[in-house]
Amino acid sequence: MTDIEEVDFEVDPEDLDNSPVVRVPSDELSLLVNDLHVSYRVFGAKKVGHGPGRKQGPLAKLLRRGGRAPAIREVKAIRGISFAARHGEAIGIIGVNGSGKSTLLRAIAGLIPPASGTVHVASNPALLGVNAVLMKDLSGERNIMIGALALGLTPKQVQERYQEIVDFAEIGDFVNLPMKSYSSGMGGRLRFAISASAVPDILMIDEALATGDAGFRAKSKARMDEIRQAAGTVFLVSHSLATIQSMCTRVLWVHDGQLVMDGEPKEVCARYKTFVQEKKKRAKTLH
């Protein structure tokens, strides 16, 4: 696997908040995922790894285009995942690129129909990932309006919380400029500030904290704690084990579309780190 090189295992002192993650005990379920399967169909897929391809002449290419339908390959992105979430939990989701983390969030949010299985939620989940909703050609101000409305706020509520969102994101006068002029850090902070402007029962954050510094992560953790104390549930997808351990009360490890482990952050992250390091060693020996 080449994607394992992108996993962030560096845990600097400033990355981890020494204060324990606030735990909000509750027996009430906010979400139930039962034997979930999600598949994609890829059109025009070519077979690889079966010997050298043969060069085709113009006539052969023309006949192929006119007389044969493009190949279709089914990709099983999620394969039989089941788990329950309770009000007040902060659940981290880890795994190498292509493991199904973001697909799982999108299926829970109702953005992707399951091939089989079910997702039961107590209320509508709010998902605002790195590439969700916001438009780079529009100003930060317009994106705040669009993103907050997408989360269910009224125009009046957006106006009332506008300055709070700008201050939380720490973007200052850049709010009047197009988002394409923002650094990755500024864009990530604004996305989180918008997603946390409401108090959803289920908040899902996909990589939005990856570009924040230690101070911003501390603010984000405090905001996530507020949401959970208001009987909310938070899901956080991140490659940074430091972020996961400092912000989550529970971790799901997803690999190849399956749930490998579900448990305490320290234990799951340690097992995952060992797994990836062993993968790296095997990859080096093959080369």
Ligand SMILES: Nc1ncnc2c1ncn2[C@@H]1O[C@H](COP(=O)(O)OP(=O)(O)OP(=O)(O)O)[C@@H](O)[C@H]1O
Given for the second form:
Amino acid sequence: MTDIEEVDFEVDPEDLDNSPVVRVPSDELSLLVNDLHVSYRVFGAKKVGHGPGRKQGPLAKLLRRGGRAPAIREVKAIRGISFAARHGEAIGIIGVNGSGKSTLLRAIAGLIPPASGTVHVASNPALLGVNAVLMKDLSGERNIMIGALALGLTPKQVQERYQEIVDFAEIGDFVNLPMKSYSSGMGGRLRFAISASAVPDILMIDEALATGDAGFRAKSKARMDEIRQAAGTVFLVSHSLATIQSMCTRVLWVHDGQLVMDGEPKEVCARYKTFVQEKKKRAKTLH
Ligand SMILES: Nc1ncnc2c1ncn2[C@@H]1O[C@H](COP(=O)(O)OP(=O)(O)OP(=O)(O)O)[C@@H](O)[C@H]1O
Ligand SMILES: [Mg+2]
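Form predicted on its own done, so how does the form predicted together with the named molecule look?
Now the complete complex, all chains and molecules, led by this one.
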């Protein structure tokens, strides 16, 4: 189920902004996650993934179709994660596909209720998953309006910053077209530009940078630094270890819904890289 091919840890020197990640010292907690569990309920699901499924003959299948309630499967996406985040931290989240990174961000943003455990946020909940607000059928312009208002900007502030957002996203006249006509790079850049237009207490970026080029990444890093200096905390999910290392002060490695490691970017990325390479090797010898 996990696609380890997607992991991109080649460190291309051109992709790296070599300036060190600025540390913003702060003792104050911005976020506390305590023994968080998150589950999804999938209706009408067949058993997949973990454990061997029960083989069924055609007759049993036919009988099952005859009016029994659809199966409900519970996917335990986050299984007991705890950590504390401080103001000024840029926290990278890494892990193979399906390990629970996006779910963790969504739960922190309050978009999915936890099955158990708690998420405490220090100040106003100006958190927003960058993927949560944008609507594909609406133009970039409408999305900027709605997204920025949702982030807590006043209509006047949105007007003042509108051009800045369009320029940051580098989408030009496409701003008047529906977002479904955008390339993934353009969509990603606009998402980042909107989410970074306010100075949120917690900025969460899920893969949005993966689609940007080196120039855009440098700009994004500068914006992230500004937010951290204004006492914000930044979360960044990415499959590019180069991006994570050049932008984060700390890294969480999530696997199978649990926290495997929490520490220095270099150390955590190195351990993760070894893990993925060994997994790849094992997969090859099995074929
Ligand atoms: N809406 C959903 N309904 C049911 N199951 C889901 C849903 N979203 C995610 N899952 C499941 O929860 C688990 C964690 O998924 P999640 O999207 O958080 O992983 P991820 O680490 O972000 O993966 P990727 O690197 O592919 O983005 C996976 O097993 C996935 O299949
Ligand atoms: Mg994800």
